Amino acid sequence: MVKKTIEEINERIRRGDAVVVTAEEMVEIVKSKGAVAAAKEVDVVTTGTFGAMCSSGAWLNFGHADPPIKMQRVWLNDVEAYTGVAAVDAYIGAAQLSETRGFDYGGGHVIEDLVRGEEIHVRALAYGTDCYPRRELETTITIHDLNQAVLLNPRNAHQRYVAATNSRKETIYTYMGTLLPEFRNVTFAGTGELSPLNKDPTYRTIGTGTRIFIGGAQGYVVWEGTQHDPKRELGTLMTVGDLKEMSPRYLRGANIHRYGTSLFVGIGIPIPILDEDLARTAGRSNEEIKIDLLDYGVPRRDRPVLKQLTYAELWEGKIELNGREVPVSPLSSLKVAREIAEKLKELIERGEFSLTAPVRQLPVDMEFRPMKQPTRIITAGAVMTREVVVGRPEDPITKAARIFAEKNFDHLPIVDDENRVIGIVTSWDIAVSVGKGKQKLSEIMTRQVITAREDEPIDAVARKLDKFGISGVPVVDARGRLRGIVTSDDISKLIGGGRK
């Protein structure tokens, strides 16, 4: 049995013999030595990830003006920051977008700035008071001239994240990044065998106090972090550092294509080797570690699981889904997730990194609840018209025309022999084909069917119309086969009060 502890280990830090090896060095050395002889062989093993985490910001202290201020609002380079704990304290979310770029920068791009010791404009509005009389100012700033500037993020590294994908016909723009449609592509986050919770699945080394290396400096965990979920293996940390040590290239904002900024965080945290439980969950590979295949074509919190994969699979660039080969793209990066685990390796072997027991174990039976709703969500099936009336692609315009005149509306699903979707015929269609020498339906339908599911919030239906410019979806199951209606009419109905 072999038992050690943090200040041994320390110790022979401070002496320049201690053993340090990065995550995927150690998955190696259990594979081939096992993980008694790996616990006794090596005393730190160091890990690293680089992605995408949205639930980042920065404190920061401007000092007082002079006449002084009481910040009611203030924006950074036109991107609003959190104003309402004290006259010239502001938090700045990764996430926030700026006013006049939208999309294309936002408080991760400030964050990012500042480290770079860039210039940035500040302009605050106040209400005034006796002792801040001042209502406006306008000043620049660099991160040399604040008081304090403390990256303070309340949801990092998680353990394990998700694949995902789509099911839909239109391409969708989600935090997982663009999803085509019809399950052409996979996109999946997180760095495997080297993420620093995959090495301490119960989280024995790592929880309040544990020093770790963040954004290119030494930093700390303060807590778990939110949406923390230990029980399905999802954990999370809440973070801290000084930006001022923090260096741009592990730190970088982003934007996410037709979705909103973010700020790609680098974290490495070192995991002391005591025993050989810790040795064994630090060998951990790829092949071992698995996450779920989500689609995030349906709209709801608990998508559906398409199947497991685990990272070595994800990492080949392509897996098997539904009997196709389909390409997969990783979200974080696995070159810079290494440099860090190198990075922290060499600090700690300089001796200029030392480790640090938890003042504070993280909870390892809490669970993530959902929000508290009060009302009911409207979806799509509880508003569609269920009997639809459809065509067929063989039948002719005519046809379709007798119905619309008949029965005043302006939507014809077509549908197969299974009553899958497969096109839709609008009054626009039949009017823009008179004179053209058309005769069957197949020749004038849209293809490329913009459709709901049941369980499919009304206000993002809503979205959908408004987005593609149509007034109306067919209602699908997950098979594609119709099952009703939505137009615009009837959300102006539910909007008026016309359905319960």
Given for the second form:
Amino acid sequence: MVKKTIEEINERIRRGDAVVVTAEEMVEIVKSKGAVAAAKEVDVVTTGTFGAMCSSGAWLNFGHADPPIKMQRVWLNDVEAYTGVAAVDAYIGAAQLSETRGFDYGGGHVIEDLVRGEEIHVRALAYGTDCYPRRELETTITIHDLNQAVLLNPRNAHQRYVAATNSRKETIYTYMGTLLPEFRNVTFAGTGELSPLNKDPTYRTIGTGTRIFIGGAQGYVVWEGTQHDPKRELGTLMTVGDLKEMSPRYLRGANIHRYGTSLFVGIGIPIPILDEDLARTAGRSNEEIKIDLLDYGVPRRDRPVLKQLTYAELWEGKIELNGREVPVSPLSSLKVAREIAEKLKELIERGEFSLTAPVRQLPVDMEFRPMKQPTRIITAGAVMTREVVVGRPEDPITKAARIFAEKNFDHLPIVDDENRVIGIVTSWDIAVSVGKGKQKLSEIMTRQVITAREDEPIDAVARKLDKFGISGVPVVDARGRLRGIVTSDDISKLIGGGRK
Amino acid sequence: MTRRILLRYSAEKAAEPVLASVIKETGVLVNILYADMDTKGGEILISVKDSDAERIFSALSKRGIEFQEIKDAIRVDWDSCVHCGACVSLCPTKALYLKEDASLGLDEQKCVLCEICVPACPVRALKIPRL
Ligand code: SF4
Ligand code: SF4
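Right, and the form predicted together with its partner chain of this protein, after the form predicted on its own?
Every component of the complex follows; first up is the chain already shown.
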């Protein structure tokens, strides 16, 4: 039995003879020599990850102005920071959007600009008190003008993440990136065998007080991260580090197209190899680390798992899905993650980074629970009109015109023999077809029909109407057969009727 | 020097052996860089020798095929790129890909300047060339 202590390993680091390898190197060592030999040989395994982590942000302290102000609201380059604490403290969150530049600039970019030493425009408002009389303030600062600039991230370094694809007929824009229609691409996050928590999945050596590499500086693990879900191997970390020591190489503002802004955070954690068990877990390979492929086309909390994959399969750059080859995008940078693991290795070898034992273990038995919601979810099936007048592709246009004139609606789904929706005609289509010599509905119908499913929450349907600028959608079952129709009127009635 | 031509097929043209007959007629060696075709039509990106380009253009026009010469490729700002790979699965021609060492690669020959990748880059490292 190999048994080492962190003190012993630190002593070796001080003497300059500790054996340090990256997590990828460890995978090879354990594969070829086994965990026992690996535990004897290796003292420290370095890990790395570099991905967009929205649950990140920084605490800033501006110092007092004269006359002083108790900031009630504050903006940095037009991105609002949270100031519901003492007078001149504020938290700038990575995902907060600029009020003037929208999706193009957000909190993540403010943090990157601070790290780059750029000038930041600060604007603040206050109600004024006897001790803080000032009500408005405008100034320009750089990171050097701040008393503290501390990166404090509530949730980083997910142990594993998910892979995403999209069953819908249209492209969707998600925090998992741009997902093409009908399963045409897959994206995934996490660095697999390089990812810190995968290498010590019961958190024996990673806990409160563990010294880590973060954003190019040395920082610490504070606590388990929010949504920490150890039972499902979905642990997370809350991390902290001094923004003033960080580098834009490992901390980058990000735009997730039509989703929002975020922050790429580089994190590396050293795993001391205290015994064979740790050697074994630190040697876990991409083949052994599973990841679920979810359908983000389903706008629900519990998205269906389409397939279970491994990180090894995803790093191949393509997977097979429904008999087709589908290209894969990672969203975390393997290249920078490797660079971080290498850099951490060098720091330890040079004696510039020593290990710390956690002063509090992370929980291994808690669960991540869903939100307690006061309302039940209203689905398209519950509000749709079930009696729908339909047309056939071969019907004359005049028939549709008559229907629209007689009944008070303006969407006519066109169905085939099996009641499957193959098109839709609106009163507008009829109006513009006049005098064009067209006869049949098939000549004027829209064939790319946006539809909803019966179990789709009404919020998701409303979002569809909004996104495509349409006023109604046919509701279909799994095989595309017409079940009803939901219009924007149905939805506004619902909202007007007081959704409690 | 080679020149790159993007052919666009309608559903009707997709059913005809257009490219084969162009090759047969002109005798030009055509290199197919990328093809995405089904019964609804599609696109084919070819490259030909500079000296053959005019003959190919006229053979294509004769057959009523829509085409466009692609003279440039997307630019990667290598100082900004973080090699996250978000762009690669969106690229229809696989012009963007991840190399063995996990860094981003761009095969300029294959780029059809569709610009799909541009907004998807989280650090805005992909730029449309301004001619
Ligand atoms: S999405 Fe942008 S940063 Fe990521 S690999 Fe492509 S060009 Fe580089
Ligand atoms: S412009 Fe289109 S073809 Fe060119 S690299 Fe980007 S996605 Fe690929």
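Take the two forms, find the largest set of C-alpha atoms that superpose within 1.5 Å, and that set is the rigid core. Numbering follows the first chain given and starts at 1. Just so we're clear, the structure is a prediction, and the values are computed from it rather than from any experiment.
Residue 101 shows a C-alpha shift below 2 Å between the two forms [criterion: core-superposed Cα displacement of 2 Å]. A movement of the C-alpha atom of residue 476 reaching 2 angstroms or beyond is seen between the two forms when the two forms are aligned on their rigid core. In a rigid-core overlay of the protein, residue 114 has its C-alpha displaced by under 2 Å between the two forms.
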